[in-house]
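The form predicted alone is given below as one chain in structure tokens.
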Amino acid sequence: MSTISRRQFLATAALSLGTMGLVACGGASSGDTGTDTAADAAAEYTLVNEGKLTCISNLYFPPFESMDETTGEPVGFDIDVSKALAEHMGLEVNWLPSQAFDSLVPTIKAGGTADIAIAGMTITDARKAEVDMSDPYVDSNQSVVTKVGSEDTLDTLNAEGKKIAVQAGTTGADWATENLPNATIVPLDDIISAMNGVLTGSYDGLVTDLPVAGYQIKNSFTDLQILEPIPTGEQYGIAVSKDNPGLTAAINQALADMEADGTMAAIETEWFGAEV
């Protein structure tokens, strides 16, 4: 379990397949439009589409990623991070349609569809066994969410007949399965469905990432509450194929550059009101 850093957050489908021709890309070929340090981080890496950083995510995890109802375009903290990554690497960003969270790692592992998955994804040993994970760029914890006025406690939620919603394939689902073994854990495709289910009484509670719960309760689900924050000390990373180590190196360099030049601080301020 990682130690919480200064960036700790407070208690606050079908895919359109891209062009399959993989093309070699490196510092020399992409450095003209990006920063030299990011472009020169690796001698060579491959991209699904030449000149583009193709990204996948579950686009129903605000504030990290969601769909703008007016434009139909993806927006969020991770979306802005991906744009900045591409810019620092001398590339354009290319977002594919939303897909189930638990399909992201298998898709990156299989290759040929997307270059990275950036999805509020916790770095875990299990995921690192399947794909490369970038250096961490966000710290997080878990939380238990209930409806305002609920008399449930963490103890009473761990009982037969209680239904706890989670997003399938997440560390929140893992925590709920391990720590609420007597309850029925209900995996769902996205966190918005889970929150709506708690709101309507279909589920007694929800386990999800603390920053997401805090943001949603403040901005949309004001009739829900954080029953209890769970200090799991998680860190988010970006998934890359193990067959593409040069891309992982270039992304890590770009993340370091973004931290050093203030880009990451600006994105944090845009989405959270301050550097976090």
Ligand code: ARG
Given for the second form:
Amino acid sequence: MSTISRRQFLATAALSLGTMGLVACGGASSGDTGTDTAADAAAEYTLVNEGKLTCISNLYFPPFESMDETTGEPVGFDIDVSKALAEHMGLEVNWLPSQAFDSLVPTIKAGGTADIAIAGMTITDARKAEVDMSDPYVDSNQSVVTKVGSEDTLDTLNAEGKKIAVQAGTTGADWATENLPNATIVPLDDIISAMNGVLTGSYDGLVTDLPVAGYQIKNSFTDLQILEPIPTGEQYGIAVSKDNPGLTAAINQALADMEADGTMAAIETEWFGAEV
Ligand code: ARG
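Let's compare: the form predicted alone is above, so bring in the form predicted together with arginine (ARG).
Once more the chain from above appears, this time first in line as the rest of the complex follows.
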């Protein structure tokens, strides 16, 4: 890339994208003052919709992402992060409808639908083989959740006949499969159904990210409890196509700027009451 000019690059990119893609130039206009903004850091990337950061997620994962009950609009920590990212990059944010969590990485990999998946998505080697992951922006862990009054322990849950709900394609599903091999692991579309199922007795427990379990138990599912926090040391990142390394660089720069200017701390306080 260093051997061609920015104009040549854009021309080549435009050609190779054909009718599908629109080429953006990071929001940095030629009259840019040269301050060190995210837009300048990676001037060369493509966007599926010009001037917009188009985002996908699975919107059943509060407080990271969910749908506002009255408006149906996406709300949550990741939505606020996406808005701040777009702002730092000189773009508008554009949210597409919720989709299955395990379809997010394939959608980003295929290209043409969305620029980023932002979904409380743990950075894993398997995902990094398919897409680029941004620098980490949240630390997380897993948890095993049961109903208040349940006498199950991790040992008794790992037994034939016990049913453990998980969200399909998640690191919680992987943890359950590896660590509760004698139980039946039931993959569901989302973790809210899993929580309802534990409440009604369809499942003996569920495995999900600790911050989501904690938030939901505090705010909605007061009859559930965290049986065990599981210190997996996960970190969330934003998924970007491997064909768009300039966008990953611009996202990383914007994330760093948001750490430095207090935006990230404000979003953490908003959703978790303190910096996380
Ligand atoms: N952190 C977990 C993972 O990456 C769960 C993410 C689920 N996210 C969601 N938006 N439903 O596998």
